[in-house]
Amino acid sequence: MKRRPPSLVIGRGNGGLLLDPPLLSAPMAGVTDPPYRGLLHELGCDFSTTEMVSARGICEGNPTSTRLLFPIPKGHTAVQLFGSDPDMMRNASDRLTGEGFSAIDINAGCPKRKVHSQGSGGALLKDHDRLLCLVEAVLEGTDLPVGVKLRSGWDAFEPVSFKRLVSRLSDAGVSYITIHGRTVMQGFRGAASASHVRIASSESDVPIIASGDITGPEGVNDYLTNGASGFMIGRALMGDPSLFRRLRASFNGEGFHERYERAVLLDNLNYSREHLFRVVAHYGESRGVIKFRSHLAWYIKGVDNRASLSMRVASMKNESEALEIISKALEMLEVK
């Protein structure tokens, strides 16, 4: 058993959010979608992030921008917005309050070309003062509570600018911080620093999350040694909607059971059937199947053989085909 973190509460004026644990989930294209929302709250999230929203989409009103804001009716929702204009910023903030959502997220840290060749997402980690101009914008724009998402730096973690970034966004009134311990220009390679998570830990009057390589309540326990307030869990959830399920019971006192064994890929599968309903629903049959492909790709991760079955996945073009594939897959693995 590991230790279980403190409950959190995420405050701005006289209100607060109460997560406990505090466990999120972070903000992934093409995988938070709202259906997929959805299910990790019926599985144990409390607290989950939009995909990046363009603040200028939600201003323009671009259907593309909208058709991701879905507040979950159970727990906590908070819109991640993107963007590198204070103004615009400042208008999709205030559209945004009273619409449902429990916070916004600033994008300070993606590491997409197409986000940060714009000015926004992690090139705002090469230009403090506008980053901070946006925060003092959207915090005017919503009484929310307002986080900012970063990652360690630019293409180097710099300790000095790095610890009076956080403090200056503390000061800024900002309600949570959240570190992914990787600079941008790393993306996904090598392993998160917790390090990275302790100094800011240092720096911060609010509440710091955690991001990074948090696969199970071992993970969860380093960022707490490092003074994390919360953790938020992204890549591991694609294909593991259990995940929040069983690190709940994991801080309980139960054992953890991990993705790949038998139990716990049965118990996925059956869920994506009602993931696969639910994206049917919300996006219609044939777009709803060609955005679950990839989900469907992550569940069978681990059944032993799948080679045949990840090639109908990616050309499975309605609800029979993928409902017959996760019928094939839960078959071999019941005869294993």
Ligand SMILES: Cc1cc2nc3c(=O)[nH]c(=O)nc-3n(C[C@H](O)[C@H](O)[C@H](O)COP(=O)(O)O)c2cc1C
Second form
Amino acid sequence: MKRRPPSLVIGRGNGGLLLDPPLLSAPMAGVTDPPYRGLLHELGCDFSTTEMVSARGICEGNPTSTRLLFPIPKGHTAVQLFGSDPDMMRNASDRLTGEGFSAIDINAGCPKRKVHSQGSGGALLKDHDRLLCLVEAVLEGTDLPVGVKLRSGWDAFEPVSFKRLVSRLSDAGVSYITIHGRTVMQGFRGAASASHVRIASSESDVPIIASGDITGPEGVNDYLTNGASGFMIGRALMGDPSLFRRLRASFNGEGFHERYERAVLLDNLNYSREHLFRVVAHYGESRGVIKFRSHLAWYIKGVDNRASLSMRVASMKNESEALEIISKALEMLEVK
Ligand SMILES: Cc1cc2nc3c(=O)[nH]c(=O)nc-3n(C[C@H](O)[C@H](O)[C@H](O)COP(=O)(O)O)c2cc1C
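Having seen the form predicted alone, I'd like the form predicted in complex with this ligand now, please.
What follows is the entire complex, opening with the chain shown before.
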């Protein structure tokens, strides 16, 4: 049996949110939208973060930004902001306070050119003073717990400046720091470094949440032994909403069932119907089904001989087509 990670409280006093075990879903633009986060919460995720939202977009009432703002469920969701202007960040935080979110997270790691070329996201790792100004502004704008999500550097990991940054953030009054142990320039190449998490933990008085490459209890335990207090799961959730439930079971002494075991595939495919209904209810049928294409492609990964199904997924347009594909995939697994 794997060691069960100790519980974690995000925020202070009675308003603190208890995570036991502290398993979080990662913000993933285009993936962890409100319908999917709702499903993840029902299947054992206690704390999720919205896709990153532009502080400017919130201040200007831009619908592209505001439609990402759903605290699902209320009291268990952090909203993640990106921006480079302290006034915008303060103002956006002020507007979001009281809207049902339990924390505000600042994105300081996004590698997308569109984001970092404006001085936001990963570019903040080249300008620690600006990042600290943004943190101060958000702390002024809200009384919610504030988190920062970092990569380990811009184009290289520099231990001295990384340690200094973590300790400045911790002294500034953030409630938690998430570390994805790759540099911005690295993208998703190579393995995420648990040693960056260890170094951050040794410099910080606030909990460190580890992000990067967690797919099962071993990954959680590896980060636990490197000092992490919380465990954030990203890409492993694509097509696998039952992962949190299986992880919880494994920490309660049951064996861990891997993603491509037949029973797990069947379970997830059954949940995919519920996911589809939620997507359609949230976006409407036409837009929802198009958004669901990538999810269904992930759900059927692991079904043998799925080439013709994958082609149908890529062009499906309505709910009944999606339901037929799910039924066919279930049939293909069941007759194996
Ligand atoms: C499609 C995709 C979208 C992402 N969007 C965000 C985002 O909006 N904000 C953020 O802080 N990180 C974002 N990330 C990074 C993840 O939150 C996470 O830190 C990273 O994927 C490493 O964890 P993993 O190996 O468990 O996926 C995104 C990652 C992916 C794959």
